[in-house]
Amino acid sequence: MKKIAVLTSGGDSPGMNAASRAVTKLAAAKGTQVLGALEGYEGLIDGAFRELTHVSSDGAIVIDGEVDTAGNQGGTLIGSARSLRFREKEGRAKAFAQLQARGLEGLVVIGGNGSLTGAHAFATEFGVKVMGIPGSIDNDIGCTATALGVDTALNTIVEACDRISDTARAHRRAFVVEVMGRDCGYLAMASAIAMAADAVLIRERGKTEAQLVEDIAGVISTGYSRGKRRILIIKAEGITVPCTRLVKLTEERMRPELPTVEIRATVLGHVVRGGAPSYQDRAVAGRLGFSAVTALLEGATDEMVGWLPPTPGGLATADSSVLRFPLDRVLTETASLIDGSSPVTKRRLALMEKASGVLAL
């Protein structure tokens, strides 16, 4: 391949400009050039592309000089956004244009869920050569034990419940902190671990308001019983009850008992998703944009490299630790993460079970 093009598509992600540079850097070393699609699949439709290369006057392909800069940083170098207008047929086919139109011959996709069965999509009708890379900090996509921004996230989540339960212990309080994570609750899961948090509420359990404000009193009253000073909750965004809602109910629920209860409500929001990206975010998003430029460029196409799957299966690459998986596949596995039913959220959610009775201690 002579010309690929790379994009981040969907909610940003810590990690996405390693990827990127990772897969232009690959590229570059291997004599094919690498064009940014802009904003996105709205960039392929519309033709808007950055060039992530260039020739240098000795013939050499070498990488833009922001984006090596980039690779460091939060957010996205090209532009992300959710495409309603890719999701047609229409769409597509004038993005396929495009790609005809500046001599590309690959596409490298980083995003999640809907990014990726965007390109599922592209590869099976118009025939173009797609690889995927996992970019989602819910973690919620199969085939893969991590997305790029995972780590980065929750090392922000854990850093600002820090803060949170020093001002709570100054003045014995109980706080609700809700986290991101719409469809999956791993952020909230994971990070209450971590944190030693007395309780995490997750959309998986499928509770009432009722019972949520019963679950979260509970936890309060006995926490101040033990002589706690701080009481955090995790909950994710996932429960469509809103935190001070939650609160609200709780601190009516609990007055009789408790007349001076103090709860506090704080929604962690777009912070979660910013941010440079750790080590940990850095270093995958390097190796699987390495196992996915050289798969490309062998002519693999239709597919996602992830990192150490949970699922079997896969197909080998040079890097261990990275397994292809068929893109329709991947989607069918994160279909069943979403509603509960793959194994990997069960397992989940019975760790928790087990966790719940220790966090509060």
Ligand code: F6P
Second form
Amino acid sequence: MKKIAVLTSGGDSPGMNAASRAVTKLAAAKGTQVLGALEGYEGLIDGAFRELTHVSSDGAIVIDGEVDTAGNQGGTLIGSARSLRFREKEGRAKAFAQLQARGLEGLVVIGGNGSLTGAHAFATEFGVKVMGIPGSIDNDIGCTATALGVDTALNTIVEACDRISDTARAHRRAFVVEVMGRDCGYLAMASAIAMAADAVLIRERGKTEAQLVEDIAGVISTGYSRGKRRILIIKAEGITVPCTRLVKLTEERMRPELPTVEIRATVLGHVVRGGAPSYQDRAVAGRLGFSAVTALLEGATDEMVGWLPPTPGGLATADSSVLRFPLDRVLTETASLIDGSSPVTKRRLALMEKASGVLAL
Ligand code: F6P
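And the form predicted in complex with 6-O-phosphono-beta-D-fructofuranose, for comparison with the form predicted alone?
Following is the full complex, with the preceding chain placed first.
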């Protein structure tokens, strides 16, 4: 392939830049030029590209200095968007025409569920050679143990909760801290264990508002009765009852028994999505980017490269920690992760059930 495109799509995640850098470097090393589509699929449809490589005076293909620098930064240099137009076949046809007009022979898509769904449609409808790289802080993508951004997001949550714990202990307060993750409770579960939080509230358990209030009240009274100064409850974004409402209802429920109870709500929100990528996100990005371009140049299409997937199968790559999976399998497994039927989700929940009695101690 003489020329390929790369794009980042959906919610940005730390490590997307590192993956774009790896894709560009490997392609350049193989003599392939790279264009970055700006704002994800939107740039593909509108023909808005940035040259990520150029040809030097001695004829070598070299990487844009900014792509190199951005590899160590959060966000995404080439921009991202959730493209409504690309969900329609008409939008995808426009994007295909743009690829053809520029002689672009392959595409690397870095993103989450929606982005990989678009990549699959593009590959099957138009025969475009497409490779996906999982990028989303939510960790809700099938066929991969982690997606780019998850590790950095967890480090950010842990740091924020350390700070909250300091002030909580000073005032002997309880905190309900909401973390992102859309419908997936992974960030909440993983950070709750790392923080030795008192409880974790996740959508996957299917509790009602009243049950959640009882659970929060229960861990607070147990914690205080044992002399704890900090009660930390991590709530996943997937639980749609707002933090402030849960706090208000729990305070009302507890006041008769504990008139001085003080609970605070903190929503970490987009703070969790920004920041320089951790070592792990950079390393995984580099290795996924390498394998994605290698596979693309070998003619692979309609696949995603996954990091140490827990499920057997897949075509081996030169990197033993990276496996290639057909996108339709990735999308099926992603759906089952979210609806709870996946063995991975069941394993996570079973582990949390076992941990919940210990967390509250
Ligand atoms: O998918 C990543 C994510 O950060 C989710 O955790 C969150 O629900 C959503 O994106 C927020 O999207 P937006 O930035 O469009 O508000």
